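A lone chain, given as structure tokens: the form predicted on its own.
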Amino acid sequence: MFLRSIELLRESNSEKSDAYPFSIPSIKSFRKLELRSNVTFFVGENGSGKSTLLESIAYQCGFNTAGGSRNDSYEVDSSESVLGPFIRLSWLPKITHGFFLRAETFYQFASHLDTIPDSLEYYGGRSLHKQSHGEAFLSVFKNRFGKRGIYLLDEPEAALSPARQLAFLRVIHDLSGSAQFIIATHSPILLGYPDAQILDFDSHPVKEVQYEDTIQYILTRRFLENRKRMLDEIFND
């Protein structure tokens, strides 16, 4: 492990304590998180403040809050991290390599690289662009991804079917014992990463849970165990 805590400072950011994202209930409630694994996932709803968390990470390792790392200089409307010059990271021992990958802005990521074609060779030696999306996204976590390195991932399982969300488990596991991530997702297979620390941003303050204890896990099981049962829920509620 390399990043060890988050910590909120409350002091700096005292005048802001009504305004967006320091009115997220997880973040009014936040102090300090301690990081105890080399894979970290964050759950919560969407809104929940997870993926604004992990934005400021980003902010504080010198990556583009757009997604790419310390030298991707581009822009993209709203990427802008407000929360980021609030929290402070403890390092054992600090390091600058590494990587931020938002779902949300990827295209603009990859378009950011064909205006640099030398450095396609890190990505594969293909554009992005010129691939699926889930086939762009494995892409980057099989040849940009190294050791000594802290991989932040915004939803990485937007792009990836259940089987390549099994294939990225591989690659999380090939690298773990050298690399840290800390990963922001929706998806009951990644959670199910073995020995994940688990940390839930629908619980104010944020804390940790155990895999059968995350909705996804829980939702899930319900519709495979009772599929019927939950759709005439649903539907004729």
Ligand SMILES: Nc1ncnc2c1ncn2[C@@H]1O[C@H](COP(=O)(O)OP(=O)(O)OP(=O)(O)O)[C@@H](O)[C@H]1O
Second form
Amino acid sequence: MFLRSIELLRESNSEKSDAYPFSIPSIKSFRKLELRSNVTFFVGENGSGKSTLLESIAYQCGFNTAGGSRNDSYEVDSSESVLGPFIRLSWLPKITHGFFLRAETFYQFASHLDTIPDSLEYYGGRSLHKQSHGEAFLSVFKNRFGKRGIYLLDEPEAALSPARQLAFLRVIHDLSGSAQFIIATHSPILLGYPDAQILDFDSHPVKEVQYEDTIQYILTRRFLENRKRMLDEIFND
Ligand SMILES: Nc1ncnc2c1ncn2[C@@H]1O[C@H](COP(=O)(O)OP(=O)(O)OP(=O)(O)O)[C@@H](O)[C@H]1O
Ligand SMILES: [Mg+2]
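I would like to compare: after the form predicted on its own, may I see the structure of the form predicted in complex with the ligand?
Complete assembly follows, chain above in first position.
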């Protein structure tokens, strides 16, 4: 592990207006999060603040908040982190290598990589645009991220079929000796990674939950086991 905790700076109290990002309950009530695993998941409803916190971590890591590493500077819209200046990261040991990846900026990222000389050798000799979304995603991981680093991923499942989500669990497993992952996700498959720390953004302040207690697990399981009954409930409500 490298990143041990994330803390909201006390000076930001004066900023705790009702304006974004302090309008978000999980951020307003945020004090400090201790990370205890190489793999941490952020879960919570749409709009609960997962991406906001993940972006602020990327900002403090010096990663491009549009999605990229220290060496990948390219412009896309809405690439700044409003919360970033208000948090402090504690490292042991400090590392600077790593990556921030948003599902929705993956295409821009791929375009950018195509402009780097020799970049193709990282990706099995094929431009990322000539691979499918999921193939491209997995090749980035397998070919480029095999070293000590911290990887911040926002909804990686958006690019991945269920089978590839399982393959991605294997990629995490293979890298987890030398890498740290913080992943915002809605995927009940990804959340099943063993011994991960799952942080629930629907609790204020954010708190750790067990896999089987996540809404993602409970709802998916109920749906698969009682599909007809759940559909009846939804349609006849
Ligand atoms: N730049 C911004 N300015 C104002 N409000 C914002 C901004 N970015 C996000 N928000 C709002 O902050 C809230 C939290 O957004 P955030 O993107 O962190 O949620 P999330 O937990 O990642 O949700 P999702 O699961 O849908 O990705 C939302 O209500 C969103 O509309
Ligand atoms: Mg989000």
